[in-house]
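Next up is one chain by itself, shown in structure tokens, the form predicted on its own.
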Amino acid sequence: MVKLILVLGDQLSPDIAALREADKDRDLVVMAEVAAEAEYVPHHPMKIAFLFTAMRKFAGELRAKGWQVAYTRLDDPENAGSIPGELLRRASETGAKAVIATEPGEFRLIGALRDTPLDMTLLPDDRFLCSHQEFARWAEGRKALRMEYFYREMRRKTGLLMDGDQPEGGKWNFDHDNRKPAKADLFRKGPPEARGDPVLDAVLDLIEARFPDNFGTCRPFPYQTDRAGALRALNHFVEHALPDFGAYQDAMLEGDPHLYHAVIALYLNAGLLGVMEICKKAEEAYRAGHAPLNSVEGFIRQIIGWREFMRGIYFLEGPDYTRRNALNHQRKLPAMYWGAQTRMNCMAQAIGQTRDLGYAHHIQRLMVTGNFALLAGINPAQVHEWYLAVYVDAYEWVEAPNVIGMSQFADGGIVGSKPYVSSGAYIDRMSDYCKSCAYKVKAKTGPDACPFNLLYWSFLIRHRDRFAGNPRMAQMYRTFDKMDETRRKTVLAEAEAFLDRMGQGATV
């Protein structure tokens, strides 16, 4: 009896678990571009275009290898509109009663598949280093789940950057060396440009017609859309950017969205690249003397540390994780996140870049747009949906813990021991944004005061009962208490006035 083999848009790996269990001579691979997946949040057009193009090319590769593939395009008049609907349609056509699928990365879709009236087999997604069961065993009995200790276990498991049973260079983490601000460099090479092709062009026409009002644009389209292109992007990064990645990974510059970042997360998360091939490529660069240890360690930590840790948290905490709001933040997401005018240059730069590329690096996400949302008390569910919508590499399993946990502290401290908040001083130190801003980063109060300066203290005082006893934050409360009483009152009053203006829709 024929079985249906489901391959999702972020499972574009020829050795995905479902394909390994399939019979090429008998079974039918099902792939589909469906409205339910394209529209459950208003995804950036580049994300939809990237996935649909990569899916079409991957389906072609499977057919060339002898697979029977039933592929549904978004504009197919027979399109059922959802993944379960497409499975039922193909089951009706073929008489199939069973489906083999690799577990999706979102509880929403896992539930939808399990509710399908077919014999559904969900196989573990073993493209990741750490299974759900392994992470649960690691987490069991721990008072706090900290990525650093999980990361060390992944280093031992993989052998990456290990010298026997000790870390290469005698330290697990070289983050102390990775906090330099960058300077403008006209000779810095960005990621390789996309090569246009008929498949991509047809998808771009479709996306522009179908999603004209989504935040962001499709053209010029900058990303690779198949494995060969993803490998070019990886090799380009290792050759040209990895040596300086570590030192400048937290830096931000106007007009230079990529700096020394890899910009390969979208390929990794969609299955066009593998975890170990990326990490081994970076490790080889270190062993060959091409890239320093601080750069290579920092890069590998993001992949086998943070990425695996985020997935572990998501599946450990369960489907309600995205609804958590430990700080009871209730303000609405301001219109500037969707492109409305703002006087804050750092926000304008990060959001404008997001609009144009569907991309911002981790510090822009964490310490600019995320920091502002946390300080301003924005509802974390709205912040979560924004990040899920606007970034080409965003999938809930990785995005939600980064936003709900790391960025917004809405999980109450599961991911981090303290909230990631800062005044404008951090942004000034790590970027050139403040030089062109309408506000003055050195001003602590008054009409020209940087909003981050005002909101920083407002946040701390609103949540004093929760954070005053935190050893990593106690000093900041002592600093506030030493301020002149008039200044304290002025700071808090001006912060409240700023939030009121923002809430009323004024340009801030």
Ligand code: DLZ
Given for the second form:
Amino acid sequence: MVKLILVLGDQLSPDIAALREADKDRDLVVMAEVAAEAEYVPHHPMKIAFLFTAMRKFAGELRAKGWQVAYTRLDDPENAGSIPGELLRRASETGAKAVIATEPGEFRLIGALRDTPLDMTLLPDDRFLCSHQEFARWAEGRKALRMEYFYREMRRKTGLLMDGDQPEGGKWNFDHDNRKPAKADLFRKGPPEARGDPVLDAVLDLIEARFPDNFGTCRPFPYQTDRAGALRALNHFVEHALPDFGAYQDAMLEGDPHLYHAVIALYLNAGLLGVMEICKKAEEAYRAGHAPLNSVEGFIRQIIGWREFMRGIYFLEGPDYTRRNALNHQRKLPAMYWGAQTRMNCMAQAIGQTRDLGYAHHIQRLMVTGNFALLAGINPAQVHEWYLAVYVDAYEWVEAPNVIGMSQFADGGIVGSKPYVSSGAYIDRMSDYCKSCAYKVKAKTGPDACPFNLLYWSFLIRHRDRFAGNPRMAQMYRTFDKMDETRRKTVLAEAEAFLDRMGQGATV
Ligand code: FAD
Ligand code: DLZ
Ligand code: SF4
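Condition change, the form predicted on its own to the form predicted together with this ligand:
Then the entire complex follows, led off by the chain already shown.
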């Protein structure tokens, strides 16, 4: 009897588990653009446009290979509005009783699929290197879960950058060669241009009409939307940017949103690229003498280390992870995150490019928008929803551990051993943002004082009980305690006044 084969918007890989299990001559592939997925957060229009275009093209590729595909567009009058609803509709049309699906990357959708009355088989998503069971075995009995040790296991498992059983170059991690500030360079090649086509144009019209109020612009649309384009983007990165990826991965420059970053997470997370093909291309570039080891090791670590580690944490910790709030932060996310004016140039830059591209690189996410939210005590659930909505590469399995764990310390220290907080000095060192800011990064108090400077100390003092005993933070507390008392009081009072003004909706 016919079975329904579910392929979700971020499962656009021809060898995805559900398709491998299916019988091309008997089964029906179900793909659907649905309101429930498009609206569970107010996604950036480019994110929805990217996925719907890539889904439509992928369905076309499957049909060309001989699959029967039932594809529902968002504006189809029969659209049931949700993935389970679409499965039930197709089941009643075909008489199918059973569904084969690849496990979704979000507990919400896993639960919704399990709740359908259909005979549901959820197969493990083996596009990842590390299964849930393998991660749980690795984590079991460890006092703390640290990415660095997990990463070494993944290096051994994949053989990437290995010299026998030793790491290439004698070390696992070459980060001490990285983290330089960058200079403006008009000849730096960004990602390859997008090529317009009728499928994309139709989707852009649909999204602009259906989601006119969502934060973010849709045109000009900068991304690739099929496997061939994603491969072009990967090759372009390896050729032009990978050699400098390591040295400048933490740098930030006004007007240069990508620097030497790959801008491939959206393709990888949607299934248009695979983990091993990306890493092998990077390794080949190193072995051919095209890219240095510090860059290639750093890049591969992000993918087989951080990315796999984050997914492991999400599934290990369970559905309540996104509601954690270890620091009891309760402030509302300020309107500047949704595009309202701010006098802080670093925030205006990171949020502005997020609006225009649905993209910011790691350090902008972590040390600008994330750092500010943490210092200001914003409710982590609201921060999580923002990140899940605004980035074209955002899916809960990867976004939540990055936000709730790494960025907001709301999991109490599962992902990181200390919070990622810094004063304005870090942003000044790694960027050119402070030069054209209304605040002065060198000012520690007074009307021009950089808000990051004020909030940094007030954060540390608010959470003294929790962090003073952390050996990696003790020095910061000693520095504060050495300030004269008037200065300490002024810093804390000005931080409070800043937060009050922000809470009342003033432009800060
Ligand atoms: P590059 O900087 O070129 O890195 C190469 C690849 O490494 C990325 O494409 C990505 O696949 C992987 N990678 C790097 N860092 C991480 C990481 N910390 N976790 C997982 N993968 C990583 N990444 C997402 O894919 N989706 C998200 O929703 C997401 N949300 C984030 C939220 C916060 C607060 C922070 C600090 C990081 C987040 N990241 C997320 C990780 C990282 O910022 C993005 O993967 C990266 O910016 C994507 O751009 P890129 O492809 O140019 O990456
Ligand atoms: C993100 C997203 C959006 C916006 N729309 C759809 C959709 O209409 N149909 C679909 O199958 N998938 C969509 N997705 C991706 C899902 O939300 C994603 O599969 C889950 O969040 C699990 O990662
Ligand atoms: Fe950001 Fe402070 Fe620098 Fe302004 S001075 S750009 S607020 S770090």
